[in-house]
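One chain comes next, on its own, written out as structure tokens in the form predicted on its own.
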Amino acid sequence: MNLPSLPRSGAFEGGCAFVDGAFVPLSEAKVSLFDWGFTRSDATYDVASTWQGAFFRLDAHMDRFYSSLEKMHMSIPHTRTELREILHGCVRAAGLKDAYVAMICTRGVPPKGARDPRLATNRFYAYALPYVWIASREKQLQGIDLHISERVRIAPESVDPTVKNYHWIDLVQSLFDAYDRGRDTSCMVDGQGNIAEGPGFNVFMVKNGVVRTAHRGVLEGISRRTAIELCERLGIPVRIEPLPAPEFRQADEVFLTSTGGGILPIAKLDGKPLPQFPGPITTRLYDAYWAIHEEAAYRDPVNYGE
């Protein structure tokens, strides 16, 4: 497919999409209401970023977009090297150098009367706005009060959970469940009560050294790889278990990743300050992520025209 010029640096300010093939301002980005992304939330998506002018391990997040495309019996009508450079242009055209760029394809409009997902033409949207941080970093340093909410993540048997989806309703209730006790933000357990996810986020625990996170039923985060791999770089102790919630409480330190702010610490659970805040196995990977935004290996800087 041969895909537009690219827009020159700043040409759509605050934010750019890319929709039906060509590279338009972000008010002219729209979905048909009869797109069964937004009528059955048949869609995947994965979301990248750029941090000072450059994407940070772009080629992971494509990895897990297309592999969700053929989990999903998806497609879209561009190569690799293609949507590389869509990306590129989206946070080009918004001339920005922190930003959140997201890929997205969508199921699409099948015929008039038609049930059969076959016959839709999936749709591929992709689009770059400024960087969004879960937590502000006001709200980080003054430390993020973590809900355990009981309420039970839909179960992996049931959507795939390394697919990344728009299934949120039980996420965004498990928020509700947090405001209502004048929390912040709030994680899943999944169907045994061991701590599952967030709302757009991985949940890793501390405890007497050892950093543990959740080994199903989860977004294999490329923020919670580089967690992972932080941690095998560092020499500290890291397992791939089960996450019982009594347990879960008792940790030294807690800790979220996710591409909206990197790893982010936790000061409380459910109102109880944790024994640390933040944690010095916490601020070793919090300082170890935004270093390795400098390694060559993850970067792919944006070609501004300058």
Ligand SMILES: Cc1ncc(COP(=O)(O)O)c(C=O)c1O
Contents of the next structure:
Amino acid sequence: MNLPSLPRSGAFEGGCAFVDGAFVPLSEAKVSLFDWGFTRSDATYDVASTWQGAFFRLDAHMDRFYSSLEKMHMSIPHTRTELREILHGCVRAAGLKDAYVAMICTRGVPPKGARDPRLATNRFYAYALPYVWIASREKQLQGIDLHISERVRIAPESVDPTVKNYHWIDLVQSLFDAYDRGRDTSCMVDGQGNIAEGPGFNVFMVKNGVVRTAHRGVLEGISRRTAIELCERLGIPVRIEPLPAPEFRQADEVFLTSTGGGILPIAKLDGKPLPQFPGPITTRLYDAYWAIHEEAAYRDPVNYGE
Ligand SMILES: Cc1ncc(COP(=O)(O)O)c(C=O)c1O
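Let me have the form predicted together with this ligand next, following on from the form predicted on its own.
Everything in the complex follows now, all chains and molecules, and the chain you saw is the first one.
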């Protein structure tokens, strides 16, 4: 498929989308009311980021997106090279150095009255916006208070969490649980009462120098992978195993990982201050996370055409 010519740098200052094969300003980025992506959350997506003018681990995000497409029986009309070009084009047109960059595929609109998803033509969308933080840096310094919701995250047997998806109703309701209690954000448990994930992030605990994160029932976050790899690089013991909620409440340190902010230290669990905030291991990982943004292996500099 031929791509339209790349828009000039800053053509859509502040935000650019790619819809129906064209780069457009965000105000023109629309989906059909009849797209199953809207009516059934029948969609998959991925979110990458750029930091100081370069994508971070873009290949890992594209790998996950293509793997999600396959598991969802979906396809997009773009090769990997084209996808990369579209994402770069959105950032370039938005004129952003630090960006939140989404790629989305929806089931599309089946013929009127049809109930068979195979009859729909999948639709591809992408966009770039200014970088989005799960919590602002001010809030991180002040200290995020995390609520442990009693809600059970959708079971992996129902919705495969390794496919990045819009099954978010449980996550959003858990956020209301948190706000009702005066907390900043929330994490959910799985059917066995282990800590799973939260709205847009994976969850880690540190106890006696050992870092732990959930082994299943969660999105395999690219930032989660980065945190695990950084532990290995720094010689910090890391275990991928169940985190029973009572043990989690006894953590020395807790942090979240997300493309929207990297490593985010937690100050309190349900109003109770953690013994260490920001803890020494979280601080090492935080520093290492931002430092590797400089390493060539993780960077894909945006072509701004300057
Ligand atoms: C449910 C959920 N878990 C975890 C994450 C973190 O994934 P990543 O590190 O790839 O951003 C996200 C990101 O949006 C998410 O939506």
